[in-house]
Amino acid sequence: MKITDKFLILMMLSSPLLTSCHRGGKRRFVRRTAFIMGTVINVDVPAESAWAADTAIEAFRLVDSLMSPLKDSSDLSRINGNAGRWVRVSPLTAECIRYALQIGELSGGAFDITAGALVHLWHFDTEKGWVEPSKSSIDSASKFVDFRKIEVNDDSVRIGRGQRIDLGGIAKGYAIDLAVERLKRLGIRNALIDAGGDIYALGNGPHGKWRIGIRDPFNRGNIMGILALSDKSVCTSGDYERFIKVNGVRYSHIFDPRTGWPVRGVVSVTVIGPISTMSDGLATAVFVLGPKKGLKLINSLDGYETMIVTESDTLFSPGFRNYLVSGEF
């Protein structure tokens, strides 16, 4: 499970109305906003095409029907209260799930939507009264937490008895990747999606590829460089603001579903890649791998770059600074 804080903000983005010259005319984008999943939900079309904006809100909506764990129709909800036993789900709830497994194979479980109940063990959704959980309860929590144990066949779905899965870490990216796939059914070619600093650069902005800035961990008034991208994803998982201190330890509000305890060291992951969905998961993953073993995850896989602050250094994979046309590291 994945309670992110977002960093990356638009740079160029701040008005409904964008408009620049290019060939041919005048480029125009509009901008249509939703509150869906739980965040903001900006979608940037060409003015020509405004009311395609509708139908890429509408798949944040139809994702957030079938996977939000506050709804009790949810496939989510379902799949929770039939653990153990197979349920028939949406075909889309299927897919992301499936796509949840394999970001929890390829990093080795450090990517697992079987941890929420380790979230709750540590009450991160108050500080209130808030006290280090026994080894323990961490213990007999975590014996519900193992991806491995999850089942999809076809559009169906089984958990292990007395598990619960969340996909807070991987809906926002796959309902990004579905509103993407149903605007170009439409037609569009060029349009911004942006979940809450979850992105995808669809096609050239009013200036060409899109801007997108990251901001500073360490400090939210600063941009530490600015993205070009076209066609391509952006996800960052951090803590820099939702983590708790004890005796003078800091917990952050990501946990290792491997150890049952929050990650420390690492501030804030972004990744690039193709895809949302995967993009979105393997900010998580590289988070709780750390520098060494997440740079090494990154590198395995084809199209996909990241940037990996620490407390005290920043570290990117061999190609993100191709995407880099501004900031100094």
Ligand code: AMP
The other form holds:
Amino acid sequence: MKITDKFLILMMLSSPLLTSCHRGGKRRFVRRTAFIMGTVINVDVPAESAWAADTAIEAFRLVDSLMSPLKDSSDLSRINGNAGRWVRVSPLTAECIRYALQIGELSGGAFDITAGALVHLWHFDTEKGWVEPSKSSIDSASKFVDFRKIEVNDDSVRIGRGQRIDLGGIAKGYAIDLAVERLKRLGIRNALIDAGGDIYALGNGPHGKWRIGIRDPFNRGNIMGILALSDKSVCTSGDYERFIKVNGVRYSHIFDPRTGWPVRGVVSVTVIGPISTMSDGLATAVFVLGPKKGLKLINSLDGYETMIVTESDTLFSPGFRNYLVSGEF
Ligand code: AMP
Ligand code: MG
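Okay, that one was the form predicted on its own. Can I see the form predicted in complex with the ligand too?
After this comes the whole thing, all chains and molecules, with the earlier chain placed first.
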């Protein structure tokens, strides 16, 4: 079915209260909420393990302290401030950058963290609001976009002179994986982590597999479909609230490294898969690649599925529907 002019985002089918309990099933869950990485983080854990939720929240604080462009002391700011020189970073930052380089290769450069030069030029990495740069400054910033110039050696990173990296397309997914790993280490087998619509469903929820609603933001009360997930991440790129308009044309906050301009035409990309870091980065990559090449990329990867919404169509990889328990698709 075609969904025209509709933007989909994911939301949990549970109470929006800051701390909520799910009752009525075999398991009872409690929620911890925090605002980190510019988004609302919800962690639902079994009531008897409520203490464990803080560990998951701390994982987000840690990743934010390492990878935020807004913090001078972050690994990211130190890497950018020392372009051309080796910088010692946390093993976590090095690992996240390795993932980013892998997705860069897989996507043929559609995903490129050195698009940070463009993100910065358009002021997308500040809290002040965006600016439209001149064509010549876009052209000169684009010259520095090339993830293949990044080197990672153990826990040291070196980017090329003039380059600037941005981990906004992958850091949330990485933080989710870290949070899940920490929960598992504490013996938690069932939990839901929701970082502003990027989600990991660990084990089961109150009534079996976790249920994740696909919401139509033009009609926020309307749930367009429901996914049933267990031990899977689901990440979405493209979000109704994050776009810019230049001369009446609507652009996303995701850049096409080939043009230096934000992508237009794609509305939303959702990726389901086993590793959140990958799902997050891949969703951004597919957003840039567009439906045809995006589907090809996801179909080439084991365990990953996607739903791509454009301005005129909705496309699915073959296995995506296996996760849909209901929907108008
Ligand atoms: P997401 O919401 O996960 O798709 O991430 C979007 C963010 O990724 C943007 O706000 C930028 O910080 C960053 N970004 C933009 N374009 C790219 C790109 N082509 N490759 C990698 N990261 C990007
Ligand atoms: Mg992403």
